[in-house]
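What follows is a single chain, given as structure tokens, in the form predicted alone.
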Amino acid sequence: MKEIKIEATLFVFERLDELPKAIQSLMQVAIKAREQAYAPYSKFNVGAAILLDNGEVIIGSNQENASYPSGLCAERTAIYYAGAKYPDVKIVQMAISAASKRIQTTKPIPPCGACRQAIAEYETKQNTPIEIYFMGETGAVMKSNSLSDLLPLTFDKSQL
């Protein structure tokens, strides 16, 4: 038996404002992004805001649907509308804001399992990483500087 052992690093803002300028502006866009959100069920609204290398800002925001499964997540609306609109223009950051109606989530809440896959799959597509910021609707932001660092062993196409 042989061991791997797996390391990330992330870096934790304590608040909003102790986040570089245009990283700030990102996350405002997310946060009004967030206020967008369709969740009449979970109560639970996220909003994500990615800047391409263009200098063009995607948004997107959860949108539920009385049949769970065909709702979709903040993360993945933003990242899949970037793919259609700017198919080879590069994603360099995303901002990502959570906050639920039911309690004050002071948190980081990072992408959710289905939203990694799809962020890795961008990432492998331009060669390049996506710098990730996430947070609740309050307190510390985290920083991620490339996707594998929030899943490490991802299964891409050259495992096809």
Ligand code: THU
The other form holds:
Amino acid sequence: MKEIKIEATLFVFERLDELPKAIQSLMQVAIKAREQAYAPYSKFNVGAAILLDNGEVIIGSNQENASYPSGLCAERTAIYYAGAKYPDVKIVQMAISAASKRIQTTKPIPPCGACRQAIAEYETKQNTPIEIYFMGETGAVMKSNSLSDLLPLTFDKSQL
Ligand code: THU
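Could you drop in the structure for the form predicted in complex with this ligand? We only have the form predicted alone so far.
Let's see the whole complex now, leading with the same chain.
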């Protein structure tokens, strides 16, 4: 038997204004996208903003459905749109903000497992890390230098 230790480094910024101005702006775009989420069932609004290598910013927000599993998270809405619109342009950063209409979210809210898997696909495809910044409605922002820090032992095309 062999033990394997998996380590990841994440960065925590106590407030959004501790981050570089450009990231603050990207997060503000995610916050605006969050406010346009369609989440009548969960009342949990999520917004994502993706900065592409060509300078374009692509947004997404969660889109729910009366048939619950047919809905989609903000991160995948955004990344699939980026992939559809600019298939050959690299993704540089993603900013995510989540806010509940029931309680105040003051802690960073990370992307769900399915979204991590979707983001991993694009990181593998472009062979360049994607920086991910995530927060709740207020408070601290967490930063991951690469999706792989959020999803160790990623399943990817090399295993097919
Ligand atoms: N949601 C996201 O948009 N992103 C995540 O990473 C986690 C969850 C959405 C899906 C659903 O509309 C609502 O939040 C509650 O799960």
